[in-house]
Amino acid sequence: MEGIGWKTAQIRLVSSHPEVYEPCDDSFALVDALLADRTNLLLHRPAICLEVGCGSGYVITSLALMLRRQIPSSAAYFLATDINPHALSVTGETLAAHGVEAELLLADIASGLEDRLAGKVDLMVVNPPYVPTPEDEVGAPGIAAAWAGGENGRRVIDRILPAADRLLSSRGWLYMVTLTANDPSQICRLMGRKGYASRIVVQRSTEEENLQIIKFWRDADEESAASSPTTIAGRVIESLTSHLPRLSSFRGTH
């Protein structure tokens, strides 16, 4: 594997399961939105790099990519969940066919894991099950889970903001995808309130689907300093989502 030069995890090489949800249109643009921001990343040599759902292992495969084929001598350790156990076996498959190491978990969310990694974690990627759906169909075995968001997609959302807060050590960054319906500038002034700024690095829209993929980090970060006012929690959310329509239906996955 030395000497090939891959920024990010080559789809002929991710592999697959029935009840794995696949790369698409949301893991691409959360992907992209590292790529957007590697040179930030560089520079912040996160050491700990988590994923929360990580599914086909996409995307922490392109982050162990991106990471350590730039910086050869990083020492970041690298950790994903899932609460699928298929998700797991798959994304293992995917690290080993592209010659990086994470460690797996199989975890609602970060559960088990907040006493080990708390205030600890330099970089947290997460696409959450966003689709607005039925209540009971939220937590569904197999892949339904990967999408399956209830209410206005925000039943994982909301149980994942205050982990990544617990979570995040004191230079720590989110990056999230969510969808226009999940009311993103809210989620923003939320994250406000625990002290957090915030801006859209990627937003994408496809024929189903108006995504934002939304940085987070704590005012207290070196980055807010350089930061422009609308980088302010939700304030450059709102002047943009405002012109999205909302959506009157949803495909069946995230």
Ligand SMILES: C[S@@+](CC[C@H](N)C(=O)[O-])C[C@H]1O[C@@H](n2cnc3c(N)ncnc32)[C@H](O)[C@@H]1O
Second form
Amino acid sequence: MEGIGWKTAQIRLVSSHPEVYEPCDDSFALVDALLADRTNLLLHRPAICLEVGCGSGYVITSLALMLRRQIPSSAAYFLATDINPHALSVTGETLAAHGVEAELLLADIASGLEDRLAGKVDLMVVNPPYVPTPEDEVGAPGIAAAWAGGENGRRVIDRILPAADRLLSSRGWLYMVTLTANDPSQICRLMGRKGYASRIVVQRSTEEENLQIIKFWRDADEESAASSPTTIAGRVIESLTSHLPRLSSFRGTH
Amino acid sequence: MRLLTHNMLSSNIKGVVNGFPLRIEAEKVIHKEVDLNPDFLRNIFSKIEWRALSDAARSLGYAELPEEAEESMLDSDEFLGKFHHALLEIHLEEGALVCPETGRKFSVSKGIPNMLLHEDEV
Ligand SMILES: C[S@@+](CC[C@H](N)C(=O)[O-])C[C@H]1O[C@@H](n2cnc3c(N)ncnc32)[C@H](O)[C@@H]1O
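The form predicted together with this ligand is what I want next, because the block you gave corresponds to the form predicted on its own; please supply it.
Every component of the complex follows; first up is the chain already shown.
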């Protein structure tokens, strides 16, 4: 029982609340990216894993299930934050329904963790609010904060990137969802200047949006460079520019 | 909230210099058994502020941890068992985490600490 054999969270067991973001294309794409990279993840053996903005708990639950299949229980410490208190209750229910555990924190990105958790996170996953919206919708109470990203959808992302850089361990990996409108190639260059290599793990186009799941890791991390097809920011840019003509307004379509 | 998480939290209120460790005010503490994983404990040991952990455990009624610890102690099963229990099995369900410098309380409800700051604290 309790999820033995499951690779990802089961939608019927994912809890919900009117003010909590339900698993959507972006959530599925992020979990697919983790699945696609699962062999590397299992070799990576992350000890401390953090999800920022856990929403329904679909992603952190899937991650815990995925890693648990090979790594015995309590071998990794999972933390999940959200700015929406309902999201944390829902995530708690989703985790429990699958028989896995994570520590939950009501926080702005990783507030309260920045000092002591600095340099300790081996794996970070984020499906941020990325939809371009008017600035005043960013961080508003309730469901709007789940997608409202302000100008170019970058308001929250641009605060997550330095936090990730601070929290990630020297062998840490970050998987993040972006939209073409977020200018992912610029995000990769920005992270490149902080010493990170990047690669698109999953790319997905729906009627309304082009999603990318980008993996970031420190350039000096030979292991991950060797075990995954190395693609630095340059190649990411190349593959992204082909999508630029399709850029349009994504407001409310998230 | 486990004591492992307590060990990773500090008060980040603007102007606070020494926000760690947060003092615990406990209203409800529960214990949940989990499997002991020696590899995980060895791996996490170096990341723990030991004194904060042993003090926190003591404040919640578990006084079995020594005041100081070093790597070599991880060879002892007895020590591992106590470390495991303090770190992962004691949960603060209801109560508060108190900033050591300002006395500001971060509430803990249903095991979830509220680390959000008010506008004038950022
Ligand atoms: C796009 S949803 C993703 C939810 C879930 N991870 C998923 O993939 O289905 C973004 C989540 O981030 C949360 N969020 C927004 N701003 C945040 C912030 N500053 N700090 C922490 N979480 C935030 C929202 O409440 C929402 O739950």
